[in-house]
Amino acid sequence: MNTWLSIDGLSLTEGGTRIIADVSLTLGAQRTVVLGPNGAGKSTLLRLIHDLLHPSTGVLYWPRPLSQAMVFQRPVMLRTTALTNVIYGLKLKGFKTGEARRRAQESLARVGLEHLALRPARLLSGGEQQRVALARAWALEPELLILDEPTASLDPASSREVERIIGDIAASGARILMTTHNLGQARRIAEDIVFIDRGRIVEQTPVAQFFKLPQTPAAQSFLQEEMP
């Protein structure tokens, strides 16, 4: 397993509150899921990795810089068509109009939304908007796709479709780093589980081992509370 990110002593303090506390972590699996209770620091950790937040202390070391894209729980849609939403992300990265349109059309087709390409994005359902967000990210061909609770607001059918797309993106070679509250989803997607509690990394282990025999009381308690 090749390391693609090493984190050493990462902390974030805001307003006198320590949100992330002395995190040291090595990531090497292709598909990593971060689990933990509400308020544990999962989303903050992802934002630090994606450079949307800057740590108070600590270092993120990338053995090789990876192109990245991030998809959030509630995607931001521009007041324009689904196609133009995807094109916009490509234009920001410097793609010329013709190439951006071609990539956007291909990406919408991959997520099954080519028939809605000219529909106003904000009139789409929540599941369709999330698929547009995934198309916007996938069109960039990221080496690392970061996903923050991508199905938290979706119905089961839409969640399954989003999972399928995440699997296809992983199959294309991208690394996946995501958070979820859906333990079944974590089992299906993850190779590696990182468990965070109160801003600290408590456990990191292969997915089967985590669900069969968690090593820490905090993880054991979390699974007992969350498992049906």
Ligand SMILES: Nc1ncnc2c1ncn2[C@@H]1O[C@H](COP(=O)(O)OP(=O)(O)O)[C@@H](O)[C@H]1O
Contents of the next structure:
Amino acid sequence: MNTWLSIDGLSLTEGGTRIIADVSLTLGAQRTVVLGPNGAGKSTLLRLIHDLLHPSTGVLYWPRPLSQAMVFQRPVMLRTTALTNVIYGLKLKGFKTGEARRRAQESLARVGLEHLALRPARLLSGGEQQRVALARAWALEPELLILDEPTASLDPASSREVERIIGDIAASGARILMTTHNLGQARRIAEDIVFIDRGRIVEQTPVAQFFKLPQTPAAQSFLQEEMP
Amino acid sequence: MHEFNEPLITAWQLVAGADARLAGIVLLSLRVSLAATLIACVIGMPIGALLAVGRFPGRRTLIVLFNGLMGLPPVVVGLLVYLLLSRAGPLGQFGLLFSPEAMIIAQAILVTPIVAALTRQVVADSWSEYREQLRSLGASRGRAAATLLWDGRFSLSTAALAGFGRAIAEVGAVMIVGGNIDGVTRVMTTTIALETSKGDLPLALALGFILITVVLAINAVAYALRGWAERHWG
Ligand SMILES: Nc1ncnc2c1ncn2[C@@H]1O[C@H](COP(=O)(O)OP(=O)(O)O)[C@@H](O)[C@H]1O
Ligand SMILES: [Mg+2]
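Given the form predicted alone, state the structure of the form predicted together with the named molecule.
And the full complex, kicking off with our chain again.
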């Protein structure tokens, strides 16, 4: 297992409360899913790794800096077409107009949305918007794709489609780091599970073992509550 | 009753007959206020966007300042521009006082804070929604400001129309810097003020009709545009 990120003593304190408390973690699996109860600090941890938040203490050590993209729970679409939304991300990365358009079209085709490329993005369904967000991220060919509960507000059919796309992105070589409320999805996607509670890492376990025999009482009771 | 009706009828005849003098006044009004609004948008929208997404010392003070300047009394703006443009003033050499250009400058100053403050509100709202996504994609703050201006183009057209509504309806600033010279700097509001005081009610009333119609039309256009944009772009 090739370590791509070592986190050492990471903390984030916001208004007197410690949201992330002394997290040390080594990430090496290609696909890692972070699980934990509501408010555990999953989203915050992903934002710290994606450099959207700055830690109060601690360091992130990247053996080799990885290009990253992130997909959020609620897709953020600009008031323009789906295609232009994807092109926008590519342009920010320095692609020229023609090349950006070509890549954007390819990316939309990979998420099965080429037929909606010229539709106003904000008028697409929630599931379609999330697929545009995935296309926008995938077009950048990130070495690390971070996803924060990408299917939390989607119906089951859309969730399956998004999950299929995440699998394809992983198959294309990107590392996946995500959170989800859907334990079936975690089981299908993850190699490694990181379980966190109240801002602390409770355990990091290979997926099969985590679902068969979690190492800690906190994870055991979490699984019991989520899968009665 | 007769006293009241007669000016009304004459006013209507002026409007319906597209009276040349009336048309000249209306067109000058529109030209001055449109130009002023355009200048105010070019200056005020970037300022508003940077106030919304920027991080620099004095930002809060500037926000309060621009919000306060929305209520700037037109006569005070007129007085300041008068002092700037008068023969002895710092810009006196250009000889702009009592010209349509002077009126454009005065109204632009009046309207810029309105456009900037309304723009800041619109952009700040979408910034809170887009912020993480734009940063994730690697947009600098300047780039984010430009993106949000483009994204908010339909809401911002309302800001521009609000500015135009303020410009076309104000009388104090254009009166002072324009001088209300017949055929040169006489606009709707100053003509209404003058003709009313002279007792020539038909022309004043006719202009009053047109002014109200313009203001109502602006609001109707703003409303329709927003509705269309909402349906078309979400
Ligand atoms: N900016 C903030 N200021 C204060 N508290 C915050 C802030 N952001 C998140 N929190 C708190 O930190 C905790 C962890 O939040 P989050 O990372 O969103 O949890 P999760 O994604 O696991 O549900 C929650 O209790 C939340 O209320
Ligand atoms: Mg969360």
